[in-house]
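The chain that follows stands alone, in the form predicted alone, written as C-alpha cells.
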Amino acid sequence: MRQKIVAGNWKLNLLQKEARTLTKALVKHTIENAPNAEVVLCVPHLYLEKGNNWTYGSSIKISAQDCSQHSSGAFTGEVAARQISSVGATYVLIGHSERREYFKEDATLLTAKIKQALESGLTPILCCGESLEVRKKETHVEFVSGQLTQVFGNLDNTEIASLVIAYEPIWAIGTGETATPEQAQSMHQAIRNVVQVSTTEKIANEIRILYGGSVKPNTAPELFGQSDIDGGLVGGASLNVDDFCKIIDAA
C-alpha cells in the first residue's frame, strides 16, 4: 500500500522566526498524533540546515525547492543537489509550474535536474500540470502526458520507480479554485497510466501522485480519499499551522 505524502511548499515566504515557529508546532503535532503520511516540508534554500535541525526527533522530512543541473563549477547563485543533501534534505521539488512558467526550464532540463537529484540521493517530487487554457480545451491529458513522457524519454525504469509525481492544475494554483476529486481522480488514473507504458505495471502501482492546486483542510477529505491520489502538495495553506495540521490528519 502506497503511503501518503503531504508536502508544505513554502515558496519565498516566512523570515526565519517565522519558519522555526512553524516548523517546531508542526514537529509537536506529528510527534503527538503521529500521523499515517509522511510529511515533507520544501522550504527555501537558506532554511534546508536549520530545518532539518528544528525537525529532529520527529518524522518530518526536508525538501528544497529546486536544484541546479549542475554538480558544481562556477554557476553563482546556483545550489547542487549534493549541497543540499549535504544538509540533511531528502526531497527536492522538480519542475514547478512556476519554475516552468518563470524560468522557462524545459525537459532536457528538468532531465537533468532529476538525474542530479538521483545521483545525490535526493527523491525528486516531479511537478506537471495543465493551465486554465488547455483545460477549457479538453486537451489536458494529453498535454499532461507529454509533460511526463519528455522527461520520462530520457530516464530509466528504476530511475522513474524512484520519483514522486505532482499533479497541480495551474488554474488552481493559488486562485482558491480546486479540481473536483473527481477531476483530479481521472487526471491522476492517466498519470498512472503514462507511468504503466512507460514503464511497467508493478511501477506504477507502486509510484506515489500528489495532487496540488489550493488544497485546503475542508477539500483535503475527499481528494485523499480517491484510489490514485496519494497525497498533497499544499501551498498556501502550509503557512497556516492549523490549517495544514488538519490536511496532515486528514491522509
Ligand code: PGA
Contents of the next structure:
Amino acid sequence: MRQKIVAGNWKLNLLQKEARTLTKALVKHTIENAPNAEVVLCVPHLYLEKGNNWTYGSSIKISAQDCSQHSSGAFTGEVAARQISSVGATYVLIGHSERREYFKEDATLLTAKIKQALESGLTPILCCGESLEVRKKETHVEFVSGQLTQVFGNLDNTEIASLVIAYEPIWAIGTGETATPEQAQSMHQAIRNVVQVSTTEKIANEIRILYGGSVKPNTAPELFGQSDIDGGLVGGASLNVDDFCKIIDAA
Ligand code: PGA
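Now that you have shown the form predicted alone, what about the form predicted in complex with the named molecule?
And the full complex, kicking off with our chain again.
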C-alpha cells in the first residue's frame, strides 16, 4: 500500500504572517482529522525553518521548492540541499516545469540536484510533464518518458526508489484546466511502466506518483481514486485553507 501525499506548492506567494496563519490552520486541521495522506508544504527557502517550527507537534512535512546542484562554495544566492536539511525540511521539489522553463534547467542539472538532495537525506519530488503543443501532437507519453529516462540513466535503482514523481501537464498548471482522471491515470500508468523498465517491478509498485495541475476540491476525489495516482501536487488551491483541507481529506 502506497501512502498518498498531498503537497502544497506555495511558489512565490505569501508574506510571513500569511504563511504562519495558513500553516497554523493546517496544523489544527491535521491534528483534529488525522488525514490518511502525508501532508507536505513546499515553501520558499525563507520559511523552511519557520515552517518546521510552525508545524511542530503535527505530521506535516516541510519541503523546499528547489536546491542547488552544489554542496557549498562560492555560489552567491544559492541554497544547498544540506542547508535545507539542516533546518528540518525533509523534501525538495526538483525540476518543476517553471524551473525547467524560466531557469532552463535540464536533465544533467536535475540529476546533480537529485544527487545533492539524496546525499543530504532529502526526498526529491521529481516533476515532469508535457506542454500543450506536445499533448496536441499526441507525443506526451514519449516526451514524459524521455524526461524521466534522461534523469534515471544517471541514477542507480536505490536512488530511483528514493524519489517521489510528480506528473504535471503544463497545460493544466494554473489554468483551471485539469487533466481528466482517465488522462491522468493513463499517464501515471505509463510513468510506472518507465520506472519498471528502468528498475524493478517492486520499485515501480512502491514509487509514489503525484498528479499536479489545477487540482481543486471538486476534482481531487476522482483523481485520487485512480489506481496509479498517489496524491497531488497542488499550487493555487494550497493557498486557501478550506480548499487545501478538502483536498487533503479527499486523499
Ligand atoms: P496549480 O499548480 O495547482 O496552481 O495548477 C500546480 C503546480 O504548479 O505545482
